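First, one chain by itself in structure tokens, the form predicted on its own.
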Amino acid sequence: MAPFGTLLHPGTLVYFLVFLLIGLAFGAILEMSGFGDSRKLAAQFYFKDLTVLKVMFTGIVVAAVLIFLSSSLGLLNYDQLWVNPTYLKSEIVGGLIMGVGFIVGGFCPGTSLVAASTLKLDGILFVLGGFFGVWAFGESVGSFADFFNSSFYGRLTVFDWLGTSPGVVVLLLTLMALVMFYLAEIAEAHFGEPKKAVSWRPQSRPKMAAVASLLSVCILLLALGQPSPQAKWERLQGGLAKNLEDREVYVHPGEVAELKKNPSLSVKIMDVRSEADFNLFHIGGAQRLDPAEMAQPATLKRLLTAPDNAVFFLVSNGEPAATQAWKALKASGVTNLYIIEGGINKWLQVFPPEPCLLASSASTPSGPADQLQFDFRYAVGAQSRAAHPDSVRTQPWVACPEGGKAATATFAELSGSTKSPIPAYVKKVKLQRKVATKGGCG
């Protein structure tokens, strides 16, 4: 399934070489559509010739249409992709600045290469003022910091934000794009020179034709809707399956314990548990996942966007229902995503809690695999010694019910050793750095 990490794999020679191929496509499209001329992109601002508004939203249109319609049909992974992090009032302000330069100007930034690789004189200052522009922005950016990251939103997109389907805000900016052309011809013929009769009525048989195709193909788009998780892992498990079979996500217990220690990563460790069993007990510093919110835009946003340094680490009470989250964040996208092997019955059996707070002093090894096989006398959450291994803390983590004492020492402690009594395990976790092809207007 695209994108073709495998393929492209960023710093090789074939990545660079298709990217400069692309480029140099890209540019030499732009120069024979006249796009390397300033009056033909000033005279859209006057209405004359609205060609790049045309070309624009065909490009946009195009493209919405084809990601969303391979997202649909498993061709391709629409989480992997990047979006430009949304930071509201800074970008509106810079879009401001840059569409005065484009009118004072009569170019962007891509066109403006395109004329000066001819060597047109307007074109080659204007690259020097855009050059200039950086410099002056990079000295002076740190006075106006806190507004230049405000407003930040992360990974946004129109369909999130009004909490539609990506098929319904695809059908709707065709039609505001089919307007949109509609009126520039209209314009167009009563602004250009020479100007023409205005005809209120389409006349192209051809143009008709490819609006009634590429409204079917958005009707297509919003009937077949996006995949589910389990619908993305169905296509992707080819190779990701082999890393359950293998049990190569599945880590131990006393891994996680040392790397929550590591304070170069971020661990975060989510609890797909009920509620009733995650306030019984769970790991320090743990977060409640509900798994039927595994799948909403805003939990996924917070996974996707998190740091490079950030490991994320799945537990139930036994495996089953951890693994079943992993494969449908996996599918999703998210990187750095591991299981806690055994789940919650191994935690505590290699970190075991304060006798006094089990109605039995051994695990009941019968019943379903996701089941909490440790009998709590009560709730004590994240409140007991096991939810923090090694930890140094001089008063007891819980008071014991019916007056049973509790432990203040740490497992070290207790097991008579400087070193803590961690059974010896295979280290699993490798830090996946991400990689964010970025791209933008030419």
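Only the largest set of C-alpha atoms that superpose within 1.5 Å between the two forms is called the rigid core. None of the values given here were measured: they were computed from a predicted structure. Numbering follows the first chain given and starts at 1. What changes on going to the form predicted in complex with the partner chain:
After superposing the rigid core, the Cα of residue 206 is displaced by less than 2 Å between these two forms.
Taking 2 Å as the criterion, residue 270 counts as shifted between these two forms: its C-alpha moves by at least this amount when the rigid core is aligned.
In this overlay on the rigid core, residue 48 has a C-alpha that sits less than 2 Å away from its partner position between these two forms.
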Given for the second form:
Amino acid sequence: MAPFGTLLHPGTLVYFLVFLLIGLAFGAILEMSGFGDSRKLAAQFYFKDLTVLKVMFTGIVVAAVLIFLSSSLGLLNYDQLWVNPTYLKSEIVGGLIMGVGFIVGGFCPGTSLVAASTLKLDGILFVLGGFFGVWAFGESVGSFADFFNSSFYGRLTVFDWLGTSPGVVVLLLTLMALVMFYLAEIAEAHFGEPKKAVSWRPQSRPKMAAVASLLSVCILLLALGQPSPQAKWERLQGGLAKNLEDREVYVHPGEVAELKKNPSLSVKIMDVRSEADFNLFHIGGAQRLDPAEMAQPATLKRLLTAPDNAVFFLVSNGEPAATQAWKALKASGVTNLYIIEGGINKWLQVFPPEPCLLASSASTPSGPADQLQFDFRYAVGAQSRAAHPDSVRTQPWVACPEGGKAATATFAELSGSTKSPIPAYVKKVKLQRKVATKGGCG
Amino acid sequence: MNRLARPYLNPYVGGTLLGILLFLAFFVTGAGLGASGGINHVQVALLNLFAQAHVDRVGYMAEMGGGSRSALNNSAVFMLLGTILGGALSGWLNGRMKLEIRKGPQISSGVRLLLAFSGGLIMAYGARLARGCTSGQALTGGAVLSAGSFAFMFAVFGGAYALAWFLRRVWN
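Given the form predicted on its own, state the structure of the form predicted in complex with the partner chain.
To see the whole picture, the full complex is given below, headed by that same chain.
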């Protein structure tokens, strides 16, 4: 993830060690904060000791500030971070159940591990109960899968929901946390043991200094804003421009056709041409992607949350328009993204359409690179063998009309196997696993 | 060893450390922290020892450890292992490694252990339903401003506060 690439590969020693070390620090911090003690945790719910609230919200605020600040500074790409997808109903019901478990058992899963590791018997029993809980869930989830998967909003962030910027939300979150901390201090003085005199005016100078610096960072975050796709691209240029220069991302139509046949992959072809060109001819299964809509959150979300086995191909008539789209999407962190070499024009040379579909017999290799060089008689869409080189079909895709160019088509071309031979090519697609397809709790 | 237990960290200092760690986790791995997923993977691995066919049949479990897949070869499991080691290390260094039962003065040890076991069961069930526990949903999702994670957070605190009065004898 650091800065924009993928560093970790599952199964390696580094991968193992990184997660082990993160866990190690996590366990140590929880223990040092007193989370190994169930009485301290439960005291939260009697307003006697609000350590849980203070640690948790300080953690959230500090992490959020650091994440969005480094995103502003271009050190990290927020689009590539794993954001817990929202399943509103199951999250609320699961949360309520967890609240019950919290007050009954005195821990949450993470803290119970720490309690167990310091030999607290109640912690060990809680972990043991946890094993039965996850087992019971695995056994029963099949019976309410509809509910479990309902109210799915995908990667829904608070700032999308409020229609504002991350900077505003981080500031609001920080203010909310500060108000809660202030109330927590008063509550502890009032309900805690021993009782202390409630001081309504904050006394501690270090705390005031910390609050002041936190708020100034929040203001800085607001002033900096989040980078646009264009800005992200400019930061990326080094590595990615080389990918383009070396033509590593331009994939031969033959390879695309082969990959479409692979049942373990989900090949998605995104056509960035005009609607008119798209209707004239497009590759089977292709979807039109309007370059104007590309930067929209909904489009990006769809591409970013695609499963690991999705491979995206951009296609235009030639290469320039697809290359532009590739830059923009790549800058937003879309993985497994390629360009079809030579665009539709090359595709149609490799996989020629039925001759009767064309008004003039040959392609016109002149004109601007991003213009369709084939003269279709009418809007064919994907109703041509050229659109489906990967499929085996005994029926012809089009019944060529009498007269005209159809006469030049041989009978074999019209009624024989519609499968075009796939020419030799250099393989370029390397499926890249997204690092963070699931969070720590996956 | 019978050292005197050292005092706990100031909660705001502990929280700041936690926030920095969470940021680093995101920076390096692209994802945050978690605990319940690791517990789930270990459970599937254990069950797989005795009832492999069953694990293969139940979709939710097969996803983790079905067929030739190893449920233990997962980042959440490594993190779980680290959490236990980290807790033990800190507990040992700070003189808090002690075999004991933490409970309110009005209940017996047996009741406390029974409640701990039941609480763990309920908690873990809820955590899987919510697709994450306090660390994996509230903390991690909260830091990247996931809307659902905030709804979840209020639900957890709501559920616990709603029941706290009825269980006051357990803890006070």
